[in-house]
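The chain that follows stands alone, in the form predicted alone, written as structure tokens.
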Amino acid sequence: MRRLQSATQMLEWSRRERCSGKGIAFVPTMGALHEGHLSLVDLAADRASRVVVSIFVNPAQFGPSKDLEQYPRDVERDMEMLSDRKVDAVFVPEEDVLYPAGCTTLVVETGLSEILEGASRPGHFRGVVTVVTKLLLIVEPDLLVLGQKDAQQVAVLRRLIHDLKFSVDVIVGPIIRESGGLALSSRNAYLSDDERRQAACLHESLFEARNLVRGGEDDAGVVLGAMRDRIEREPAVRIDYVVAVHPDTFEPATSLEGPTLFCVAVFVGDTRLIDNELVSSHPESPDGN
């Protein structure tokens, strides 16, 4: 497993082992990996001949907070997880190798990334399509790796895909949970005992939801009403927003008959959480997750 840190040094490795012959997944990441982030490496690798991760804590994505600051940061940690599973090689730039001195470009994405979360955190979208797009012209990958869990950053991303005739194919991983119910998040690590017992009310009203759906319910009205029900249950939890949503385009599900994206955004504490369930009223149809 090489660890590179120059876009020189990762464009020119990726450039010999495509003409190679062999295929490259990228799993692009902010590091403080979990067992989601494993997943997506696990993923990638039974897709793909060669595995590329990247580690960066893209500062464009962060608001005007001190959640940069504090986002937790252990590369030697992240590394050494790296090396029990199938990686071939780390990407690990500074700040300054993706954003030089004096650099005003930015990739914006001018649909998607306005609703949801792009309206609860403005800015965040633009971090990341610029990120994403430095990255892919970087590593230059055949397959890019994505998790279910940041189901409108896939959107977006997917969009970003499309409209810049970029030649990288999407896979999207489940979403990895623990046995609480709780997404596995790097953001876990902020919650206190008690919060995470009542964060698991996330989980608990996309279970809500889905049963809901699958037992004939076809008014989205009553199915968020029931899930906005049971997160208010927890003292310590905050809606920012419960929503169903069309999974490609993100507009409002007028219906609940076909595959349906129910979206969940909350505060716990000071700790911002979110978690989706793609639920179809038909059992046998998977759900996503």
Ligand code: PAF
Given for the second form:
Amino acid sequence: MRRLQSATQMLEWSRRERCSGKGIAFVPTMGALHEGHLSLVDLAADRASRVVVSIFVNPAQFGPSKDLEQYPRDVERDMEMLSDRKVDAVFVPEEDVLYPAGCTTLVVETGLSEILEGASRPGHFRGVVTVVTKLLLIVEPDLLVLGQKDAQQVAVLRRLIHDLKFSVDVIVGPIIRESGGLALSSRNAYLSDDERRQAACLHESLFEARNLVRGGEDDAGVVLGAMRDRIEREPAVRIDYVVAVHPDTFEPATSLEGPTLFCVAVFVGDTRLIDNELVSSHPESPDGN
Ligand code: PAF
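Return the structure block for the form predicted in complex with pantoate; the form predicted alone was the one displayed.
Shown next: the complete complex, the earlier chain at its head.
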């Protein structure tokens, strides 16, 4: 497993591999790796003969709070975790590789980026889209592997790839959950035991949505109300949003007939957590889960 730090090293490595006929799957991360990331790495290894992982805590996607400073960083531990998987190269750039002094260019998606996560975290998607553009230009992968947990990020990055005509396919790995159901996230490390217990309301509200829709409920308002009721039982949890949207456009779902993406964002104490579930009223359909 090669550790590459400069953009030139990374690009030369990728081009060499592609010239020798190897397909490259790329898993971008901000480190603090957990089983969710490793499942994406395994998916990448199933789909391509070469796997590249990047580790870069992207300052441009953080707000002005202390979140960036506090974000967990342990590259050596991350490298150790990756060394057990089928990873060929790890790109670990310093900040000035991706944001050299004097760099004033940003890449902005102006539709989907404005709502939900984008509205709650102004500038977040501009940072994500900018850094992923740079990473795609440096890694030149055939496949970009993303996680369903950040469903809106997936939709925004699909738009980027479509609009700027990047020649890369996207594959999306499922949400990986702890045995109790909490979606894995680097931010779970901030939760106290009590907050972790209360955070169960996220996935429980989503499971409730699934049960209601599969049981024939077709009024989004009723389902969202039941989800809110479940979440509001927890004193340390404050709702940011609870929505039902179309899985690609993120338009509010007008009917629960087709596949509907239920998304929740909450603060548990000071920690912001998100989760989502794609629900179909016909579980036997390909989108039913
Ligand atoms: O999902 C993440 O970890 C980040 O948003 C990404 C895609 C690595 C860009 O910094």
